[in-house]
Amino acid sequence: MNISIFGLGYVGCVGAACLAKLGHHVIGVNHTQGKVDLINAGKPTIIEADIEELVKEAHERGMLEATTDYRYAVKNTDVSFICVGTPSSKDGHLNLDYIYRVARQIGEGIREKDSFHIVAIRSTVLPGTNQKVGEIITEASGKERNVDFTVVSNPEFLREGTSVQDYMHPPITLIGTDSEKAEAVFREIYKDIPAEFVCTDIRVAEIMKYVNNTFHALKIVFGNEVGNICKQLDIDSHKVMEIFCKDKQLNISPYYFKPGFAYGGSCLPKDSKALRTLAHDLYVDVPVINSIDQSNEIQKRTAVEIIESKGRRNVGILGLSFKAGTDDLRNSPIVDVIEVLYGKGYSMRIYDRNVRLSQLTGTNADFIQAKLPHLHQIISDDLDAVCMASDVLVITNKEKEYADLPARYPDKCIVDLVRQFNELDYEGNYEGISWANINCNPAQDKPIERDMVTTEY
């Protein structure tokens, strides 16, 4: 089948080339010239695991195009998926300015089409945005709905880090459409995903990504709770979480019941800021939903706080990205957290394998350009350098390089923000933000030399 995407970031590039590897014909569109022009020559937009071999392959195949034409793009497709960002006001409102964009774009193309063609809204987007994109369409291409073109709704459920593997064993591949025609077309697009095909209402489909991000927010919030009452009474909070988890019937997922540090990305902030938003508007009061962010926020001072009672000045942040295998910045946590020690005086060290400066673009670039100018100053690629010169090691994302860490530095205070280790014989000072001490090795009993007499300024 013929498909084109428009929008070339995760959401884009992941499907892209996943459909590809499907068998279909995909044509990307994007404004920018730059992400067109990886595209064809055979290189992805963004970094995730996977996604170089498959994008390469694809294009070897001659099978992944991408161009900053959009007629063409629809001229040539009967199916355009729309996965463009929709970002979140500071009142939790989604702007929609891209959707629209583009579902215009659509609509002029397909004015000069006699052929049938199916729209789906990929992105992110609230209940009611299908029906203003196919009135967007209609006026843009003078024709009618279910008559020369439908809007389906097909919400994606991938995680940063294994977005491609998500995308080829989904839980569920779910369609929200009013059309027999489309909900055919999209069983034949899916038929080799090993997923139960869902076709609901398409006011469904729009808000099941909301729900299912507003409860993996929840469940985040949940497990770093559990583990702060945890480790005050002494108790290892992954034993008891461990336990909790192993009740598959009423529990259902062990996926984020894991404590640690606070959410961050791109999906879980703006979405549970969007379902809260939602239930003001409509004067429904949910304050256990109102409380997770205030929670999520706790988690962040904490962090802060544990680095503080090190009483040293130079600290190594090992990890920028809110999650590892990624490169996005976008809501990272720990950025939070350097941008309160690095006011307060802290000598900050960054290592992260993942983020080059040279490439940040698009979201990456405005958000650390807002949250951290002075950011090329103090990032590394060389985890070695980033040790030596640090006092204090604080490990964000849970990597393989990291685990010889107690071993190579065995002066360092480690703060460990994602369980980095299971149990630790360590002569230094260790201490997990949500468990009680894993350390058995006596020698973490002596006191720390402090060059701090006091972190406020």
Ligand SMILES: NC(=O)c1ccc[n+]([C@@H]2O[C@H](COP(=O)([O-])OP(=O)(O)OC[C@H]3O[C@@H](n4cnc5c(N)ncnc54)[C@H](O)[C@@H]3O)[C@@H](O)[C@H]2O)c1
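Keep in mind it's a predicted model, so treat the numbers as computed, not measured. Residue numbers count along the first chain shown, from 1. Each form is matched to the other, and the largest set of C-alpha atoms that superpose within 1.5 Å is called the rigid core. What changes on going to the form predicted in complex with the named molecule:
In a rigid-core overlay of the protein, Asp293 has its C-alpha displaced by at least 2 Å between these two forms. Residue displacement note: Ile39 has its CA displaced by under 2 Å between these two forms (rigid core superposed).
Put the two forms on the same core and the Cα of Lys56 is off by less than 2 Å between these two forms.
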Given for the second form:
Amino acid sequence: MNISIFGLGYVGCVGAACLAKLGHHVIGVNHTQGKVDLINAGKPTIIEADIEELVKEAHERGMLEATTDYRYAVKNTDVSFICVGTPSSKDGHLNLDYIYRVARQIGEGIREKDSFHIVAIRSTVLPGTNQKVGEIITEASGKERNVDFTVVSNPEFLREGTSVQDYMHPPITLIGTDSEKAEAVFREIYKDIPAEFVCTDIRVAEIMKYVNNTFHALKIVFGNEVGNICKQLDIDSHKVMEIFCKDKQLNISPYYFKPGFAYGGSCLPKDSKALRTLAHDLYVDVPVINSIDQSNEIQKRTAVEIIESKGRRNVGILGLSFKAGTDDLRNSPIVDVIEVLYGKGYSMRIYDRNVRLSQLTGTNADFIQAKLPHLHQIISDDLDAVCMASDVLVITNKEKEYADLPARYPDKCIVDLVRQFNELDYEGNYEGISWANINCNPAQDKPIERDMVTTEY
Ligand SMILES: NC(=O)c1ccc[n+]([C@@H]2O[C@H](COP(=O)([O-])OP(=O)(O)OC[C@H]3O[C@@H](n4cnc5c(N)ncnc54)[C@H](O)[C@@H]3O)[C@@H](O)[C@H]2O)c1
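Can you give me the structure for the form predicted in complex with the named molecule, which would complement the form predicted alone we have just seen?
So here's everything in the complex, that chain up top.
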């Protein structure tokens, strides 16, 4: 494959050398002559392990050259990677000036070409940039997106210091595209990279890098806060976190990563509060651990706001316990939502076939007596009776018996807190608490059919 790389800094230099190693012919482009001269002398523009030999070897084999002439680079390649910097502006926003300048230059190059050209954004950019880059290229080239060219999002996951190793062995290869042609080309480009090839929607790919890096930052801060608490208790924090990491079922695993409703039950609220209070008593500042409960409360408020936004007063709650298959109501987050709506004068009906009020005992009975003393008047084990009497149906547990509710009750609003449904039209009567339907994504009006979720989590 003939590939041009715009921006010969860390990401561009490593990408150029590694793509040449993978058998592609690469033309590097940089607006400063110095970096171009280095590559053309067989030398890297950065200092990194293994990069010197890779650039030297690629240059000697005639697989790597560099230029400041962007038109020449576009004309002589099929794919252009954008690897220019995306610094923060003074007010903290991302400065995309370099990206847009390169997009214009590539557009000018495409104007002079007859064959289909693929542009891949490798730099770290916010969702929406792919669409904007496409618009700039359309304007500069006078050509049509997905007819004459396309723009793919292909975020870079390398870390400085181990960049060549990371490039050749990434955790995944990620492509966001609405072009089947581009997907096929990228499968070919990366065919020798030993990583799962994930092809997804453009905006999903665009946000991934930010989600990954923010989670990595969260891991570091969480480990440090745990360490600071342990230190005050003369506990070896490294032993604690080592054992923590051995639990691959619940701790280091896909479990608990589904966007949805607030957590509840008898353990998570109680135990996270206990750790928070312990830190407070030890005078250890733990802002991340402290904010967990606040975030959980916000999710309950979000559920209330979504239900209120439907503008209908008869609300049916499908599932009262904190998770499916139990009658444990202690700290069930939906109970707080019901309490708030009841206080605002909403007419509430509740369906839960696991909850038998007469059989509730101990703290379970005490909790519900304190929160919803009138529960016996509004709870039912008749799903249809609750649905018929309600205008808004709030699904709080995943149950097979809810699967055909949209078909059976098309005039009801459905508020989904657990992703019971995937593909309902967002414009209609359905709203998920923490996800948008792909059909409402203006950047991708014809998404390629793909499996939604293959990972069990
Ligand atoms: N460095 C990393 O570890 C890393 C890892 C993953 C992703 N990223 C992302 O990749 C992007 C690039 O990062 P970097 O560290 O390689 O930046 P960098 O500053 O090292 O390199 C950017 C290069 O682009 C060149 N450039 C600017 N405008 C140009 C133009 N119009 N034409 C041609 N070249 C131009 C600059 O001269 C420079 O050589 C950023 O968005 C960054 O966030 C970086």
